[in-house]
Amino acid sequence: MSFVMGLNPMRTTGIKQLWRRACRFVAAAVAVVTISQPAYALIELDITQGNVEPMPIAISPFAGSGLQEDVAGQISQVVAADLQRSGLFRPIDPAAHIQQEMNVGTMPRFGDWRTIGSQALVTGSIAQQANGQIRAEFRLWDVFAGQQLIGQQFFTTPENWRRLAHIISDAIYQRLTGEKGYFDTRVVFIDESGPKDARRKRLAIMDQDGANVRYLTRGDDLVLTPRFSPVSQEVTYMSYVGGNPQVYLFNIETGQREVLGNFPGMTFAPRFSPDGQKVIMSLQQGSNANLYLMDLRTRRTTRLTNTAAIDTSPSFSPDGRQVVFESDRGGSQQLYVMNSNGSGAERISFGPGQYSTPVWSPRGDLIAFTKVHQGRFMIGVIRPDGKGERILTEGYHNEGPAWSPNGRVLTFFRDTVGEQGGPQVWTVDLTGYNEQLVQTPNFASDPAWSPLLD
């Protein structure tokens, strides 16, 4: 799968050189036409509590023509869809635009779009290339400022025109916010189907926003656990295989999977290191349980802590310097940060009910946790050093937070109530305001946000 950026005719680049070079040049078809941009970002991110006002957007139709105009259309509609998930814009029906059928190339009448009140407009075409290749091209617009922020051209195959629209989000999403989106990825997941008690469980993957679902595993053996490496397209997860629980290390592009080992008394799947080079993981011996750090390279394993305590769910702190984990060393289930070779655990929850699944954002600034108190289960975060916790969302049986690459939306999984219920992916943002479905085609658990796609 490739996407490339026009820059002129005879050169082309690659999408891993398009957020260094989104900011300095706007794409042309004949010609290179470097833009002034402002330095702000047209929204402010303070994302911490409280409702957050929705940029008002318009996304015009891109333009197409034949075979291209079912896929432009489709194209800006998965844009719209993107940017309003992620709470921070709303999106102003087509049906209000007084400027119908705008061509990427067409100057906007910017009173046009004050009227209906949009602060930003994108504007975007298709066309079909002689190699059987698409180009799009977007521009995005300061209404108020009159003036165009960015704009960029994409060659593609017709098969990736979503993707291609999760790109354009992202930029989109950069832009006005000055943080890097989370559009472009996709996220693992344990898919369920069958009747409550006999549940057949896959490993599944699929787009951020729940589409294009295909299957890992068969099924033919039971799956727990996903976990994305934070800095490429490979997971861990666990599966009993005759029983037995094996660790495996699956690459999602090659398809490739290798046994990281047979660990009878592992709690969770581990979880990667920051470089990816590591994996950390809890290992129980009769009734208690330490955590161990493995190198992916040597298949060497070091003890990280040895206590009589149940300690495990660890997970790294974006440097690698540190790690927090769950712990009932204290006489409930607590949790702790430590240094990364196991010295200097400090306590950093202490509220009422047990913590469990900490997770380290991509940030580094919060721990998204797991908390059950009073029969209530609640998705919350709090800072490392224990201080500020907050909860964003609570329900039955919501359980597994996972952060996107960007540390601003949370996905974890809910059950429904009743005999025929079951898990569902949803996700959150930080104002616990904007909380969200992920349609999948059977009941859906323990999801893990891949990074961004290269």
The other form holds:
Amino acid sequence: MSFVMGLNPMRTTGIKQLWRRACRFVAAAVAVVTISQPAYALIELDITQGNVEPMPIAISPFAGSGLQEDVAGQISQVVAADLQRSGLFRPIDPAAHIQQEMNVGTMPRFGDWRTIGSQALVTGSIAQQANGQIRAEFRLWDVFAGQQLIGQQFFTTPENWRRLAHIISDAIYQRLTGEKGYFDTRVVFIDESGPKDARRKRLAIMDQDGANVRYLTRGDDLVLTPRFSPVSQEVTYMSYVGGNPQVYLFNIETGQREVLGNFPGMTFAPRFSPDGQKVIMSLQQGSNANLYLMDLRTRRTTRLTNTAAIDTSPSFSPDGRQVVFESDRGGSQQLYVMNSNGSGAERISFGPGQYSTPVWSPRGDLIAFTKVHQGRFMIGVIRPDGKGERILTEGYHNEGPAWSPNGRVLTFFRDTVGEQGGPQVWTVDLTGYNEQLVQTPNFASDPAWSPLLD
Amino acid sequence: MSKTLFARGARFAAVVAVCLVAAACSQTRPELTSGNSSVAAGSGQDFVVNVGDRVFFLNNQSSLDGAARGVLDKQAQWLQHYKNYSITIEGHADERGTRQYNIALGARRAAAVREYLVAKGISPSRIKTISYGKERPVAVCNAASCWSQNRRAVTVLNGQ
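Alt. form predicted together with its partner chain, vs. the form predicted alone above:
What follows is the entire complex, opening with the chain shown before.
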């Protein structure tokens, strides 16, 4: 019995470096596994079709020794929760597992796993190292082929156990779907507390599953619409600091904040360019809002639109060549696509109702939006050429979609009616069938996804 | 030069006219404003109670209707008289729109009020504007009656 299992010669260095190495190791291990795969009899999940039947998968509770017993069980639970929430997998209740008490070295009795209808099996072990770190190993098995698909190990500090679980989930997701995962990511959002007519809003960040909420501002100033940099641990957002609403840049690691540019009016609705080097935003002057681009290195600003209208919510295509935005230049809010130098704007939304908050998928194939029609607020997607509009969710108030880094899931906020009502963060996948609430400590709005962490 | 003098003269005439009207309404208090007499004339409370500090808008609109123009005419007269105040016009939207657009819509409403007051002779240097979009509702029920109260522009006095 031989396993594709790399050894990772770790030295005691900073957590971040360790994680970079761990991630590189993931890539290497996956590559090795891929090469060793024969082209037959392997389970695969096609997620390009609508309404996929979730794949039954067994995640055997990870084995732990001594101190790590609790952590081991929790890691396998987080993996199961990640996979379940994706809507693509149906983890089988561990109580129904016939083969119990497995560790990463236990050979599966594949017949037992087939009996309970499992197509894939995950096993793992967590062990305490002498230096205080933990070693985590896991394997993904194809139950029908009786074959290992992935074998990997990681070293990290015990506090990092949730990230470890998400990295394992991503590896499983990628191996079985052929697409990159999105579990080892974070979401920046606005935490909302207090009564509806005196809301306190704080910039906050959490893991994509709602864990590890951390507050980045104290709530003294109104803050809105944070967006993650695609390349760094930075966020751009709008703040009313000093009673002067402007777009800011915030460094999550250092906590430093700086105003972007010296504009003669309110700036809002910021978003990074795909290379992270520029921020596109609206500038309000009198009755009109126009779009501007600011180069973060040279600090030069370029005006992109010049209309007697409200042009806002700009979002770049992933190749950086085009920008989608909303404008009421034609009388009501509609979506327009223009070249990134501001030329050639063309309307792409023509259905009944108002279209707003467009955001271009990181895959480039779709634009997500909020649509308001007859008092109903919907989240939908449309192709950049204006064809193929689909509504994914619809109700009293759904607003502000943002894409997962793999372009398969949207996060947005849903508000509820009345004085006690408030927004919560949800996700919906591209089929529209899999809606999930993200549990947050308070009301929460304006979610935006980070890229995959490194 | 002579134009400026004339403008000043015109403004003075307007104030005098208002004083006369006010005096007619309230014989015992020959002051600018009428109405609640327990409120000190020229105070912030006077402005809110006797003049009216806010105007309202139709859904997705920023145009001023007759009622709004009436309130703003009174605001302009009051501000002509009490020249030591500067003002901030706060533009707001209701919750039944998307966030970014509502920020711009609130700004558009504040701009409409600003333009009107400037046309009525209030110096632009006394006026600041800010938009809160849908972030600062005053009425929180889930009904058209509440949403219409939130679609507003509020003139806030900035200290004497």
